[in-house]
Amino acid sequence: MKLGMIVMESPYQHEASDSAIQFAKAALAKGHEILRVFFYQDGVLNSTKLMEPQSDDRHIQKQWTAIGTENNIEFIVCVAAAKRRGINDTVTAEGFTIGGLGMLTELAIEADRLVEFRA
């Protein structure tokens, strides 16, 4: 099954990001394909390479980057939501691309299921 994902929560505010990462790992392990992850609203904060969690805490951006790199998953960061939060190409981590809502529309058309993670 071809899956699309939308992440709408910031990485350390709510469990949505952690749940999305676990969902992605489980779906890939079951043989599903994740076409794209679209980061929207506060979810764009998952893309910043500026986060520096404590050494004994999970590093959510690095977890996303690892999943994307290992599985060739496209990560799109909503441009409007990113600009509102001071995120641009200079602060997004490797594997994250800034894009528009048209890419979310494409994802909704191409995916068999679109799964949303938010509070």
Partner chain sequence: MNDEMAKLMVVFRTAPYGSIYSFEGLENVLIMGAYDQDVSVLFIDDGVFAIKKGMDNSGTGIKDFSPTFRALEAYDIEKIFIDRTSMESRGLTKDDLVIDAELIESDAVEKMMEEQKNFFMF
Given for the second form:
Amino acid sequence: MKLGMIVMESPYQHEASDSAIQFAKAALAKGHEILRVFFYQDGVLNSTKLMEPQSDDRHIQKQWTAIGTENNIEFIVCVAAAKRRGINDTVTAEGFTIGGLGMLTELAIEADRLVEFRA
Amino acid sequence: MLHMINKSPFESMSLDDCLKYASKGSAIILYEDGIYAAMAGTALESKMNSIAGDYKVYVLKEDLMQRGIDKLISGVTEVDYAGFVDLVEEHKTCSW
Amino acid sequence: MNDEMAKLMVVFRTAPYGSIYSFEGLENVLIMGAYDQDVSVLFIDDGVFAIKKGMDNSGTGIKDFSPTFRALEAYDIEKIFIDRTSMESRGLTKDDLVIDAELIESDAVEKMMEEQKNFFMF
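Shown: the form predicted alone; wanted: the form predicted together with the partner chain:
Below is the entire complex, every chain and molecule, led by the chain shown above.
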């Protein structure tokens, strides 16, 4: 199936990002195509390369970047949500692109399934 | 429809809200803090037994393990993330 | 992109202001309108509070987005539904709301979701 994923929460604060990462890995392992992951609301904070968790914890941004670059998946960071939260293309990590909300509508039009990871 | 519940039933109305709309036989996956609804021996057990009879209730194994929950009410099915993906392939999803 | 219009829906189920979900739901409705799709809007549970009349943000400074709901028709979004039970159980009537919408029963909600190509929960 062609999957669309939406991540609505910040990393670490809520499990949504972790669930989305595990779900993405499982979907890819089964041969499904992830058309796009849309980072929205506080979810835009997943994209910052400035994140520096303690060394015994998982690094959520690096997990995303690994999934995205190895599988050539588009990660869109909602521009309006990003601007509100101090995220722009000087802080976004490899694999993340700032984009407009229209890309979420396009995802809803194109995807066979849409899965929201949210609070 | 696959109804996705990620909040504890002791803290949130999301499972009750979902059940107002879900038709009998619909699929529900309990994940993140939602898994506590499937824990055996809680005050919600008899209510959850009835729900597990009316709906196809799945519980995400990785979130059970993370929280140390290994005793579940009867009538619910454990799935791992691969099983979660299969459920999404079969159903449209609704995140409550 | 397909030439055919896709059936898309935004479901409002969260109260406004306490979190940003409701506001972002409205942003999505407006964007979808610009894409010329077959868009429906549905208010259930606390989502109905987003369209209550009489909001006054002078004490909080949070942007009051309820007037924008009144403008949906201008975006050609006319399929607007409210779960009757959600509205009534919150002590509201249609007179309390900023928009006119069709009341539906709760058992129609899941079917409406199933009919969509995709839908969002906000």
